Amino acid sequence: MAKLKKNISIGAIIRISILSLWSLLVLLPLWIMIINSFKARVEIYRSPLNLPTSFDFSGYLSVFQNSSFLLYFLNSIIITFASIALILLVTSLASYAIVRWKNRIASLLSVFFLAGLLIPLRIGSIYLLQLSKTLRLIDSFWSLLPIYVSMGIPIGVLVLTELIRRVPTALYDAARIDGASRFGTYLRILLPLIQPGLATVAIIHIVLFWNDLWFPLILIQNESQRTLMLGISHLFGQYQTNWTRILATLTLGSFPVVIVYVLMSRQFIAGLTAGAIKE
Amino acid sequence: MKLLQRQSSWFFYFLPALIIYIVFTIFPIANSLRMSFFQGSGFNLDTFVGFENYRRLFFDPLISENFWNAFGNTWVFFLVHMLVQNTLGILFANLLLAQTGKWGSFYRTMIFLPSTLAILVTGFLWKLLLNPQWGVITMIAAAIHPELAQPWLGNSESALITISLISSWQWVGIPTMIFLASLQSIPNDLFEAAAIDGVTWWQVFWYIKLPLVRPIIGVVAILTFTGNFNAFDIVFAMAGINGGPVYSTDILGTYFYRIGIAGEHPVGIPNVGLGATVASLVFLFLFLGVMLIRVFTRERN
C-alpha cells in the first residue's frame, strides 16, 4: 500500500512538471512580447526578460496616433461580425429545413454542405480572385464577405443540425396548434433554443476570420481597405527597427481574440474541437 | 396538393445557404480543377492544353525544381507535426485526464492558448525571439547548452524544422483537446478493472486507451494533413514569401501563392494555369491522403 502511494505521487510530480514546463513555454514568449512593448529600444536589448524599469507608452501611442491601426481594426471588426451574422442566419435556416423536411433532397443537401468540411476553400483561390474582379468587389474588404460566409456554412450546418435534432417534435406540434407559422416557429421558438449552438458557431469563426491572412492578402490591394492582419503583415517592412512599436501592434492585434478566449475558454475549446470530433 | 406545396416550400429555407455555397465554394473549386487544363494570358485562359501544365510542373526543369522542393518540404513540415505536435497532444491529453480541478483547467487553458493567436502574430513574435541580434532565445539557449545558441532560422538546414516546431507549439492544443474528449468518453470501470488486475500504466495506455482512440488518431491525422498541405501564413511570417533561406522553407502554400497569385521570381507575373494546377494537385493529395488515413485507422472488430 505504501509503495502504491509513493508511485502515485511520483507520477503526479512528473505530470505536474511536464504540464508546468509547457505552460512556461507558452507564457514566456507572450510575456516577452507584452513587457517589451512597454520598453524603450535600448532596454529591449539590454534586459529583455525583466519588467520595464519605467513604463514607456510610446509604442502604443505611435500605433494609435500615426498609423492606420484603428482603421484596420475597425475593418476587421466589421467584416468579422457581418460574416458571422450572415452565417448564423443562413445556416440556422438551412439546418431547420434539414431536420424538419422529411425528404431525400434534405438529406442529400445536408451531405452536400458537410462535404465542404474536408475541402479547404484556399484551393479555389485563383477562381475566387477572378470572380471578385468580375463582381467588382476586388480591393474592398466586402469581397471577403461571401467567401467567409461560404466558409462558415459546413461547420454551421454541422453544429446546428446536431442541436436542432434534439428539439422534441412535440414542441413544433404545440407551436402549430397555437397557430404559429413555420417561420414564426423558427423565429420565436427555435432560435432561442439553439442559442448555445449559435454561440459556438460564432466563436469558431471569430478566430478564423479575425486571424485570416490569406484571403485579405490575395484580394485587397487598397491600403484603406486592409484588415488588421493584412496591416500587420506589412509591419516588418515599415517599422523594421522600431521594435517597441512592432511588439505593441502584435499585442494589440492578438488582444481581442485572447480576451474572448480567457472569458469563455470552455465554450471556445468545445467549439474549436467540435467540428473535428464529429467528422 | 396543398400538403405537397407546404412541404416543398422548405426549399426556400435552403436557398440562401445553397446559393452562396455553390457560387463561392463548389464553383471556385470545380473551376480551379478545370483551369488546370488551360493556358492563356493573365486570367484569360482560352487555350486548352490537356495535361501540359502538369507535365511542366513535374518535368520542366525551370519550374519543377521549385515544385518538388516545396512538395518535399511540405512532407517534412507534416511529419514534424505528426511526430511532435500529435505525440505531445496524446501525452498532454493523458496528463490532463489525471489532472483534475483548478490546475487542470489552468493547464488546459495554457496548452490551448497559442491556438487562439493569429499565425501571423505567432510567426512574427518567434521571428523576433529567434533574431540573433536581439538574442532572447539565444541567451536562454546558451544558458542550457552553448551548442543551442544558433541562428536557427538563418540556416537552411534548420529553418524548416524550426518553423515546423513553432507551428506545432501553436497548434498542439487542438489534438490535445480532441484526444482528451475521446479519453473522457472511455467508461471508468474499464480502468478500474485494469487497476484491480494490477496492470501497469503503460499497459493501460497501450492495450486500452490506444485502441479505443484509434479512430480519433485518424481524425487528428486528417486534420493535420489538411492543415499542413494548405499552410502558408507561418512560412510567410517567418521566412518570407520565397521560403528563405534559399527556398529551404518553401512549402506548397507559399509556392502556390508565388506561382499562381503574386508571380514567381524573376518573372513576377503569375501563371494562372500553373497556379490552378498546383491547387488541383493539393486537392488530389488531400483526397488520397484522407482516404489512406481512413483505411489505416478504421475501427477494427
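Positions refer to the first chain, counted from 1. Superpose the two forms; the largest set of C-alphas matching within 1.5 Å is the rigid core. Being a predicted model, the structure only gives us computed values, none of them experimental. What changes on going to the form predicted alone:
Core-aligned CA deviation for S54 between the two forms: 2 Å or greater.
Comparing the forms between the two forms, the C-alpha position of L28 differs by 2 angstroms or more, with the core used for superposition. L252 shows a C-alpha shift of 2 Å or greater between the two forms [criterion: core-superposed Cα displacement of 2 Å].
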Second form
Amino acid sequence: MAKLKKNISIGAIIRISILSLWSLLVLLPLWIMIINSFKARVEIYRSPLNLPTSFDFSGYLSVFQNSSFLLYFLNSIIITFASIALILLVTSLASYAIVRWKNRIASLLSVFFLAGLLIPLRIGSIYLLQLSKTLRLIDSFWSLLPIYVSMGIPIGVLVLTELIRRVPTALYDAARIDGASRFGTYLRILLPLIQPGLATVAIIHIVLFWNDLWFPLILIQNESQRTLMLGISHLFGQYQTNWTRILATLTLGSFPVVIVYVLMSRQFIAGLTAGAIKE
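For comparison with the form predicted together with its partner chain, kindly provide the form predicted alone.
Next up is only this chain, free of partner chains and other molecules.
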C-alpha cells in the first residue's frame, strides 16, 4: 500500500510539473504581449519581461484614433461567427444523417467528409482565387465564407458523428411515437445532447479563423474589407515598427477568443473527452 501511494504521488507530481510547464509556455507570450502594450518602444527593447515603469496608453489611443481597428474588428466578428454558424448547422445535419442512415451511401459520405482532413486547402489557393473572381466575391470578406466553411466541415463531422453515435436509439423511437418529425427530433432532442461537441467545434474554428492571414491576404485588397489580422499586418513598417501600437491591437483583438473560451470551456472539455470513458 505504501509503495502504491508512493507511485501515485510521484505520478501526480510528474503530471503537475508537466501541466505547470505547459501553462507557463502558454501564458508567457500573453504576458509579454499585454505588459509591453503599455510600454514605450525603447522600454520594450530594454526590459520585455518586466512590468512597465509607467503605464503608457498611447498605443491604445492610437489604435482607436489613427487606425481602422473597429472596422477590421467588426469584419472579423462577422465573417468568423457567420462561418462557425454555418459549420455547426451543416456538420450537425450531416452527422445526424450519416449516423441515422444505415446504408452504404452514408458510409461513403462519411469517408468523403473525412477525406477533407487529408487535403490542405491552401494548396488550392490559386483556384480559390479564380473561383472568387468568377463568383464576384473577390476583394470582399464574404469571399472567406465558403472557404472557412469547407475548412471546418471535416473536423466538425468527425467530432459530432462520434457524439451522435452515443445517443441512445430509444430517444429517437420515443420522439417518433410522440409525433416528432425527423427535423423536430434533430432540433429538440439531438442538439441539446451534443452541445459539448458543438462547443468543441466552435472553439477550434474561432481560433483558426480569427488568426487566419493567408486567405485574407490573397483575396482582399480593399481596406474597408480587411479582417483584423490583415489590418495588423499593415502596421509593420519597412524601416521601423511601432510595437506599442501593434501589441495594443493584438491585446484588444485577442479578447473575443478568450471570452468565448471562458464561456464555453466546460463544454469544450466535455466535448474533447466524450467517449473516452465507457459507462
